[in-house]
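Starting off, we have a lone chain in the form predicted on its own, written out as structure tokens.
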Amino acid sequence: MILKIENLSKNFGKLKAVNQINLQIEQGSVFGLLGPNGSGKTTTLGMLLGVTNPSSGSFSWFGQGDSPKVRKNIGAILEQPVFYPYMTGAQNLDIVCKIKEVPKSRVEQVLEQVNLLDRKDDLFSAYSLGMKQRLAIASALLCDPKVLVLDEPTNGLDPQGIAEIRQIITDIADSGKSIILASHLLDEVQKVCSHFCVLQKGNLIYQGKVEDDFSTSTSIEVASDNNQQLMSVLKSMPHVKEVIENEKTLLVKGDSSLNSLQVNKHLTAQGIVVSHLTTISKSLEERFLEILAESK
């Protein structure tokens, strides 16, 4: 286990920014911290990184509590990256090496990890927003941390920049490091995270595994020349929970054991030829909205 949080709270006057959060994050996870604006994501990360003090509760990194020595095993980007604009990317990382007491030999290694080695001698002021974000990740990787903490790493990036950051996060996770990622871009979280939780108004309202959460149900879109007959047959199928009639198609909702091959075989056996058949995957955005609605 890399992190254990127990009843962690943070108050700003009468405002409860974070309210008695309990959470455990296992080694090797890519953990997504989700929530609307003002839900307490950044405040939670700030406490975990020693930027702000909790009002109550506790947390422990690697089973060793919390101290500057323990936090040396954590690389983090909590706010917008701050570098000297009149220095090159490599020169900025040299300064970080001195601060973190890391050998300068690490600079080219991390620049290669984030695909910036060929731009190491360019001024930071000439970097695109995506390149600046990649340099920030390189800075966080200098101390070869066990855990990488990223707060909105793709915020403000164009689709190409988002794809680049996503690939870097995937590569870092594949190297064996654990990652804690706060984001509001739900599609990106679904693509890179193994686990996730949802915060709302400072409260932890849900946590689970991405794989498990999106394999509990199946939706299949199907159509034929006679949708009324099709609906009747589908409703009698095992594992089908609901059949919804749309304008030209039927949406079949069932449990995780239902799949499009079974549906097609069953309909063929009943003498029905389908003109359309496709599996609809639930997005994290849909699940996220469900979770928020269920918590009201």
Contents of the next structure:
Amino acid sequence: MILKIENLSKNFGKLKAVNQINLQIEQGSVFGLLGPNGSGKTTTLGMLLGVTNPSSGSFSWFGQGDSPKVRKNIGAILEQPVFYPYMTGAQNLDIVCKIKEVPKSRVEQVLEQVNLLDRKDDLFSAYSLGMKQRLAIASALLCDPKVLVLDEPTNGLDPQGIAEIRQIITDIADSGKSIILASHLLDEVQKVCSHFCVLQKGNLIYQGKVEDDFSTSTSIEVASDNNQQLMSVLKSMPHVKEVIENEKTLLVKGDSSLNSLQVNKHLTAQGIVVSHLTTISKSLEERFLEILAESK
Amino acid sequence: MIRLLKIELAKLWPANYFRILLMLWLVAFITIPFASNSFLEWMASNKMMSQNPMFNPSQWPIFDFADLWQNLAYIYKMISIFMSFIIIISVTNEFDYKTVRQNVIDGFSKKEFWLSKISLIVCFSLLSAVLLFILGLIIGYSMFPIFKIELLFTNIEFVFAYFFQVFYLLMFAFVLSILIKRAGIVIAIMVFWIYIIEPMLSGIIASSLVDWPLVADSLPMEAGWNLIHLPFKKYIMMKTQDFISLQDVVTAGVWFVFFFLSSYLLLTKRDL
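Same protein, different condition: the form predicted on its own was shown, now please give the form predicted in complex with its partner chain.
Now the full complex is given, and it begins with the chain already shown.
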């Protein structure tokens, strides 16, 4: 286990920014921390990283509690990339090496990893946002961390920058490192994460595996030249929960054992030929909105 | 502590403001004694002044041993404010860039961050005192080449008083910087406090509480300033405190402990 959180809370005056959170994150998982803006994601990470003092509760990294020494084995960025603007990228990483007590030779290696080696002697203030974000990831990788904490790493980037950062994150995840990724971009979490949880107004309202959440139900889109007949046949089919009529197609919702092959067989047996048949994979966005709606 | 100081110096060295302020300070440090010497000669050559036999500045033994340490320390304490600007900018920058937060995320404890700034303050205070000592030896020897070794170390306590005075001023700047976090405002408040607020307060207190002259001397900047009293009055036959009084050290010491503790508590107890 890399992280265990018990009853962690943070109050700012009357506002409960984070309220009694319990969470466990396993080794090797890519964990998504989801929530709308202002839901307490950054406050939670701030407490886990020693910059915000918790009001109550506790947490433990790698089963060793919380100390600066433990933090030296974590690579983390909170919100935007933070560096000394009057120094070059390499000078900035040297400072981080000194703080983390890591050999200086790592600097070139991590710069290579994020493809910034040729710009290492340029001032940080002259970097583009994408380069700053990559430098931040390089800095997080300096100590060869067991876990990487990233807070909105693609915020404000152009599509190419987003693709670059995602590729770097996926490569890091493939190398077996654990990642905690805070984001309000659902599609991002769906693409890279294995587990996720949802925060809303400081409360942990959901946690689970990404794949589970997409296998509990199935949606299939069908159409034929006679949608009325199709509708009545589908409604009588086993495992089907609901049939919704759209403009030209019907949306069939069923449990996880339903698949397009069964639907096709069933309809052929009834003498219906379909003109369109697609399995719709449910997006995390839908699920997320459901979770938020359920919690209200 | 040495590790923390190395990190601080690595942060400072590439910064332009640091190199410029340090250079200005060094130039001022080296040239001021020579400039004040020429100034005294100029005053002596001025006809009107030299008509008064009581007043012959060129005869004042300002840079002769024994007197020299207090005189130089007094002159130099006026430029230590340059040094405090370096501390103010270095500390407020960390808040401005949010690097204090990133330093902690990277593995500093808040206490280590505080210690790293303290190590820088100690380093600057030591540098000031060592430079005072070296320049004192050079100037004293060039003005008065035949000296006795025991004369050389008479009044040497003013070098230590100067160390404490710089340390004290830098700690004051440090606390203000943590509290206010904006370089411009800190510098403005500090200058305003030193040159306007405190003299006014001390004037009001001195005139209304005649029985309590100690209160005026106990204001934070006055307490630090009073470690080294103005020595030159003795050359025109006025009463001068030419020693470091225990009372002054204790008053300054109380404030110093307050700066020390409050900077620590402000940094470690607040959210970054």
